[in-house]
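Shown here is one chain on its own, the form predicted alone, set out as structure tokens.
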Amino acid sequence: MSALTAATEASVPKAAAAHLRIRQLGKRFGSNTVLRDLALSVEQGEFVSLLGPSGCGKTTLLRLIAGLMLPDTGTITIGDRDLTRTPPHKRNVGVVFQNYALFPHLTVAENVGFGLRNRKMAAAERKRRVAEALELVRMQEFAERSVTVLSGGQQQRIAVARAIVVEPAILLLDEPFSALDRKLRETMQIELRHILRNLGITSIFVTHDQDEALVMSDRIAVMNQGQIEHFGPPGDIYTNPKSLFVLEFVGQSTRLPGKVLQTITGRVEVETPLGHIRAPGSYLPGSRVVVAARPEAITLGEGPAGEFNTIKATLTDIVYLGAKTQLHFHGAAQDEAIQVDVARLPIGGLAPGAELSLRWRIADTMLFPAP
């Protein structure tokens, strides 16, 4: 029984030891440093997203792991093998490219079995493995069709089947959903996560879409200027970002500049354009900082002073989004943008121009050094 068959019966447990280990990785293109002393450890069976803006180095890192380019410094180890200088075809790494890179002159089955043919696998075994892979992605009835007649979502499934049929040591995915419409993209995210977790394949996923990374990942590596600023579970990335960049890149937030007045028993009091705001932490008086809160943490009305920050702001817009409604506010100086996400809260009678009290828990207030 192959790993593909066994995967439909039970999930493969995750091992404690790191399966992919990257140390001091560096890459330059001329005078441009793309990666700088980057380190990353990924466990067996883990799904990790590389998240960041264009030019942050995430696709370069993926290509280095695949062997499609070589690093200037550092090492890449998969399992117990140092693959830093190993050619791509000897790494046992599967890749799903952004444009799928299917062969238009081959049938669906021939595309899926291409890697097995290159490995000189016997025809009967190759046919069986291809059938298993197509069944996993629910495309078995398309086996003899040309890939040119398939929809974008179907082509994406075939690209995934071709990558997993060789039972790779690690699977690399380079923004494979970018060409799909939103509804299909969301469906494929859940299906692919289910397939890969059942197979127990260690996967590295490149995306610039924060929602996509939050939905699919066991852990997320948020990259900026060739380095990883925060590596952790989605919940930790969102609720406890390690830097102002991570806060701004992952999710929406209300941010106010300020100056630290004092620190008392683990709480910092900050003077901001909208009044005094308290946050957990410890800073020297006079420090320039940024205080922040997520939109869903803010609600209407005042709260007990010992537990909540309360400010007054002017409502400027009401945006209905189905499951939630966004309320947009400005402070008195009209420079402080505040967003409140409201779910199942009566907002009837509210209109732009109303001055309202807003509150959020001191414990939900985030604090960062000013850039």
Second form
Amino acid sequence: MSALTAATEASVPKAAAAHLRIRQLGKRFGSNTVLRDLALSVEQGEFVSLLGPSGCGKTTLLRLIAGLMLPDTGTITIGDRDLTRTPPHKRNVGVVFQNYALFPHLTVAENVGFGLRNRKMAAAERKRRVAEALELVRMQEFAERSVTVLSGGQQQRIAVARAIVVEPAILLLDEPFSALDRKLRETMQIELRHILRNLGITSIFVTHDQDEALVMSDRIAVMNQGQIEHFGPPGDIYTNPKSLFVLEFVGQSTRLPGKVLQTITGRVEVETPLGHIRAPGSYLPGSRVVVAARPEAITLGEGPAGEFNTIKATLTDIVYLGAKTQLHFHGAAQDEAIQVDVARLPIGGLAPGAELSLRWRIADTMLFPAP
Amino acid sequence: MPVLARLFAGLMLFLVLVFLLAPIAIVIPISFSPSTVFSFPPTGFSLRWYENIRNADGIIKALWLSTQIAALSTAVSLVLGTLCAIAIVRGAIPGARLVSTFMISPLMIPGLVLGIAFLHAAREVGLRDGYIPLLLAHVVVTMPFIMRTVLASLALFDFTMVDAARMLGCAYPAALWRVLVPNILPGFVSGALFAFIVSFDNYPVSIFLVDVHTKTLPIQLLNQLEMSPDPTLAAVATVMIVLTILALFACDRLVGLRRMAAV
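Mind pulling up the form predicted together with its partner chain next to the form predicted alone we just looked at?
Time for the whole complex; same chain goes first.
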């Protein structure tokens, strides 16, 4: 423990300065532009997720930071070192690969000690550091085993220990949970977050799983088509998405297309198929927009008109999910899908086919330009 | 399984083994025979033909040459073949399949044709001594065996491991050496073993390229057979059999025959 924790304490004073800085990064494969003019600043000790659908460029970005690929344009600096053209073995960047990429011809301890051997560390010191790292991931009894007999979760722990034992400046994680079953995945997410926070390692985590990103991250960079659409804390991403893409990609929502009627004192009134809906914002009359609300922001019943939007909708489906129940509605034209999450069904229950009033706060209404 | 079928299967197995092994095994008693002609069963026991290996004209020299050519051509094929196989599997080069078929094609060309071709090619570029053309020809002959096993091993190898080694401080060549090589070692060993044996007993290509001073073992043995057909040849053959068995044992200890057979 001591060496790893000591390293953390030593690096604390540097905090608050941008640790990883990426500027104007571009990468193309033939005619396919994978990253376009991408910028990202990550602070010392921060845990950042790169979240996006497959093909959005997040894995390419990770490989560029690792040095396993070179960018066409732009720079990557870590601390005050410009690493844009530095080969991967001189970057001091750790990677936990999606399939872990453990070395099957070596034991657990030899896997973890692999990077230390490359640093010409004395055998005794190496052994001590390997033991510490294995203890950190609670795998010390497995030191002399072959990695081929380990379970998926155990392999992941070894992959993490192997990456952090060399005290990398940055740790990159490429969808490390995708091979684990759901229960184990949730346990490992919490545990890994705990380990990495304690060590204070700046970590960048690639995932296409929004729940994973929300659980793990200090900040999330939502990527789409080679650019970062929104970079912010999980709460900000969820409640205040910067674009329709971010809204649709993170969490669920009800979205209604419409036309702006008027803007009065920072409040827009939009004509939608379900009636007039008000949202905070400012648009020219006639603009095509999309209004949206999160499922848990919507409640059953009417509310005071000054504060709430209220619509009428027909209940089509009730989906019981344990902790919450999803109610699916549609509007009069049958084509608007409205989703409401309630903790409990009202007393007396609900029956599909019922026409109900739904309300949500004007302040909770999101507004985007139509695509 | 019915008893009769089981018996029949056992009998077939026995017959196949006899068919395959008897001609090889019969050489061993002959080599210990005191008679000056090939005679079976042997009339006594003698080591005179083993003694005679040293005296017989040029056999030791040919043995040494064949060993050199086989070892060198195997080594060259291993390095070049592995690099080529990596390019084929990983490089996303245009026509990768074409290249791999080309590298394996010597297997499909009769040795005679290759031999004549090499003879002419060597003459054209002015290589008149036997050694270098012989070595080059053997590299071509052994290459398919290396390529086949190494390609098969690489197809199963996860190259993310090489990336992992690089991230842990290995330069690219060191990463290949420390991660790729140990993991495809069975492929290397079985490919090298085949390649060595193929080179060692190659006759049809070598016959065009040898000269008076450079004769490989198979050619020297055939000469010997024409000049003085005595059991010295059987003694040499027995030595070869023993060496082959020892090599197989060594490989088994090194990587395991089971793993070698898998590639």
